[in-house]
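Single chain ahead, by itself, as structure tokens, in the form predicted alone.
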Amino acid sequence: MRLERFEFSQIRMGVDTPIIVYAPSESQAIEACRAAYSRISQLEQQMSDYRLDSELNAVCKEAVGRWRRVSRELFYVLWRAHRLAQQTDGAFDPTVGALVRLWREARRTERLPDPQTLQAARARAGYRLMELCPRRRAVRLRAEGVQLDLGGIAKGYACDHALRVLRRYGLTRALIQMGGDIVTGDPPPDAPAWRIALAEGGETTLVRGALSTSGSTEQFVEIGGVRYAHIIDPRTGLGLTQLILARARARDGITADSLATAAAVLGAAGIPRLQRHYKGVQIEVREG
């Protein structure tokens, strides 16, 4: 059966999201990719901190001091994020939403938050402020004003689910990209693997796996002569100031996405710690 290449692109979770598939017909490709984009939209509605009516924001309002049952997808991502926060002593932290929102404003105005405002936001962050109950599939927040943020893990998870949808439609030769996160299935019919262009130049290959890139080399702002990245260091509450690029290669997108984010904060010295917890994952960090 002859397969043709089809490529589509839509904005999802705030980023351009191209999907490339090899399919026997355009109609099958369109139907499958439409379903994949729909699945990403469903996950966005559950996990977005931008959407006021998202499930994540509902948890932030309704789980203060009491248990709130959540969807299976949201609970799993929160559980993975909380586990990584424990493993990294908070270098990766899903409770930094108050700091992220403060930093977005700082980047917009090109002014650092004043110390009192920063201190108040830091008091509302810290992974120990979030409790999870697997038996009840519920979340509880231990303080008022805790804002959850899954920006460093949800896109990889969404790519995983999009690939599953494509497979259900019989399309196994596929690539999904959301910003710095890429997940692939089987390779193109005329190649042993997908060829992936790297942001810093050159290329690599990927097949049936995930590749995520995170760092301070592209999105940043200069304030007072200091270059701050868009990635928050939960330990300071500010954007990363060191020039760093982290890349993680894993079996699935949720692992690659979250580990690339954690590695960008921890730096090269944190690679051994991450690899002890996640066997078989390849992590590369460039500092300079």
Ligand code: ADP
Contents of the next structure:
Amino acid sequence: MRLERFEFSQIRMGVDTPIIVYAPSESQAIEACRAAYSRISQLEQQMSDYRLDSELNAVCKEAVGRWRRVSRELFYVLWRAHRLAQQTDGAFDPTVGALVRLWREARRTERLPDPQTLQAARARAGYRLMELCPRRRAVRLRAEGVQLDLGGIAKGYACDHALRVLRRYGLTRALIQMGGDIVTGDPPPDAPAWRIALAEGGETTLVRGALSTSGSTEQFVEIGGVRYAHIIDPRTGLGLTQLILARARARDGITADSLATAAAVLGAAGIPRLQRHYKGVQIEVREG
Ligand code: ADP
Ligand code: MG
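Next up, the form predicted together with this ligand. The previous block was the form predicted alone.
Every component of the complex follows; first up is the chain already shown.
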């Protein structure tokens, strides 16, 4: 069967989300991609911290210490995020939301938070403030004002699910990108692999796997000659100030996305530790 290449692009989770698929006809490509985008929208409604009515924010609004049952998808992502937080001593931390909000405010006002405000937000972050109960598929928070944030892991997970949807429609030769996260299925019909252009120049290839890039070079605010990136260093409560680009290659998007963010915080020195926990994942970090 002759397959043609189709490319779509929409915005999801605040980023450009192109999908490339090979399909026997345009109508099949459109139908499958529509379903894939709507699956991503559904996940966004579950995991977004921007959307006031997301399932994630409902957990944050629950009374301190009260268990709240959540969807399978949200539970799984929270569980993966919490496990990575334990493995990295909190370098990756899904409870940094209060600090992320301060960073967004600093970006708007071009001023750093005052020490008391920063201190108060730091008290509302820390992965030990989030408890998970797999048996009940429930979450509870142990302090007032904890804001969960899955910005470092949810896009990779959403790409994984979009790929699954396309596969269900019979389209296995596909690539999905959400910002710095890319997930691919089978390669194009006439090629052994997908060719991926890299931000710093050059290219790489990818087949049935995920590649995520994270770092301080794209999103930052400059204050007093210092650049604070949108990734929080939980040790200071502020955005990363070192220049760093981290890349992770893994079998799935949730792993690549979260490990790239973790590696951006930990730096090159953290690679062996991440690789001990995640065999077969390739991590590369450029500093300075
Ligand atoms: P991007 O969102 O640009 O693709 P990342 O995957 O690295 O990049 O995720 C960065 C996002 O992760 C931030 O915007 C924020 O929502 C969240 N975040 C910030 N700091 C941390 C951290 N230390 N651990 C986990 N998530 C973080
Ligand atoms: Mg990430």
